[in-house]
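A single chain comes next, written as structure tokens; it is the form predicted on its own.
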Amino acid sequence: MTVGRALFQLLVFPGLLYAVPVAWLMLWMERKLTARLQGRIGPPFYQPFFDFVKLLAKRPLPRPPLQALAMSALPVLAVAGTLGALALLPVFPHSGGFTGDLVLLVALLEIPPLCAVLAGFVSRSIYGELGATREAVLSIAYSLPFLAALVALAAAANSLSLSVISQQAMWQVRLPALLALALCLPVKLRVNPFSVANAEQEIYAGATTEFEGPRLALWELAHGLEWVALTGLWAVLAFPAANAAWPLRAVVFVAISLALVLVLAAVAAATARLKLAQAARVYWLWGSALGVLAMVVAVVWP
């Protein structure tokens, strides 16, 4: 990959300038549709974007100096780690990356939620606690499956390249490693059913409960990012068209992400939330089943 394709990928697609107004279309769309699939109205779609704005022109509440400088740099930590997975993903044909990007993509993909758990504990809040105490146990749960869908799709097309992955991966292991990546996008975006990390009628918002002003606007920006990211990587994986021109491969990539946002919200507006427990017993059992077969299958599938 050169320099200049690179810095196009993390400051324009599908990095910086798509992903930020994306992300609020994002956050939008899924809180729009939860409302109407409630018999609400739901808010309008510029509110995602108001509400930034807004937190942003808010003062910080004074702090101890170590703290507020933590406080300040786990949310630009989690921003710059799903924009630098953004600008991994293979949206283009022949978009270049390098050997071993996907081993990059899974670590910058964890710094989100490991801030989130620095958060909560950071903040010296009963309620950052627990909710970062849940997003540690959940974090460990539904990584076997994330992890083992990727390394099956690594296997099948012998290479830790995400470009190569995308094109070469069979489908005998695809379906079920996607089955895998899809059940694990809920619990790493916090919607129902697997919203307990920050269940809002029990711990208030979790693991940002203390945060206030530009630093709750940098996590919700942040939230906004994982969403992008992560239907992104969905989408880049389900649809491996190696000779497809850069404006279809472009398009196709929007319209499965968009269409990802709304098959969650709507499966988060029809469902209750589980407990921590039966949500952990979700990733070991049924999403480990996923990832393990699609690991078979790589290997044993000549």
Second form
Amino acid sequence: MTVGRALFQLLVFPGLLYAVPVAWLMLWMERKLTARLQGRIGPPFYQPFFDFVKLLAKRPLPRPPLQALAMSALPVLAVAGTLGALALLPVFPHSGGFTGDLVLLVALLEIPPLCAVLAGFVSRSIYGELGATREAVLSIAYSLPFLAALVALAAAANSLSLSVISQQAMWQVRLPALLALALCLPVKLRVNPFSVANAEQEIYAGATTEFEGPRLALWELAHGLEWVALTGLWAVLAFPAANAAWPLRAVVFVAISLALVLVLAAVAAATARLKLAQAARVYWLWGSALGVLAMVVAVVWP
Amino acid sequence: MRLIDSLVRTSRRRSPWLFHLNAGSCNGCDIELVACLTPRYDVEQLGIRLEGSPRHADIIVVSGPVTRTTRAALETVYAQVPDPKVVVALGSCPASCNVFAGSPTVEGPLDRILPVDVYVPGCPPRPDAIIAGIAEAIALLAEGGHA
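Instead of the form predicted on its own shown above, give the structure for the form predicted together with the partner chain, please.
What follows is the whole complex; the chain from before opens it.
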């Protein structure tokens, strides 16, 4: 991967220039579809953009220096980690990449939940701490199926490179792995029925309860970027056609991502929130079953 | 600079987030405020959101005559909302203490404790009146609130 190529992927596509507007678009799609399914009109499409600008323009409250530093650094780290993960997605088959970028991707995708847990505790609010604890418990629960699915794909393709995996993994492995990854998306994005970590109206906003103004704006941005990165990862793994021309690949990548947002938002609007133990159980039981199935097929299939 | 100023003003107008505080209200005004979120009125199409945390809010909506036990909470919450902010007095109680006027447990009306920007009279006010009041508060917020 050359420096120019890496910069292009980080700053243009699928990085900053593509991801930030699409993050706002996805946040809007989620709110709008929920509103339409509830018989409301819902927010106009520029809503997340104006929310972001308004929050940036609010004056931060005075805090003790170390807490202020931690509360500013954590959302920045979450945004940076997610952008890095986005840059690694092999949307184009021969866009480079390197052996082991799967490991880096997994590490970068784990940064936002980790930052959210730390943010909940550093804000020293009882609601933030509750949200952080729930986030931590859930992240242990969903990590098992999430990692098992990715390991199964890597074993099936006999490679740790994302672009090789997205091209060469067998469909017998890919299908259960994609199902396991899809099951992990709602909990990673904290939407119903697995929204217990930020449980709106119950523990206010979970880990971000105490965050205000620009710091909250960065959390909202990180959340939007997580939508782009996770649906993008799923889209890359679900569409392996290597010989398709690059404009077609880009269009299919965006289309699968947006369709996935619609499905997740519809499921979220149609379901109620599960309790922490119930949500964790779904991942330990059904998520792990799918992940283990993918792994067994990957190892046993000739 | 002028472009940024106008962008900030527009975004404040398009995305006002409310924090609702019950300072001893009978729950009548609170029900009418929540009715604004239902499909019939749907204030989310104006970008209005009811937030759980005062740290996220732009507009503080207070209902009730401010009883002795809620006064400290009211002052804390007001300090927790980052500037610029606007205070809306919802219903007759925060404006005049209504039927609770003269009670030894009531410390209102609200303007003795916080600077009130918009009054929405009524016992309780209709959702239409509440939305009109919030629209007035939004105009103040876009100009930088009272801070």
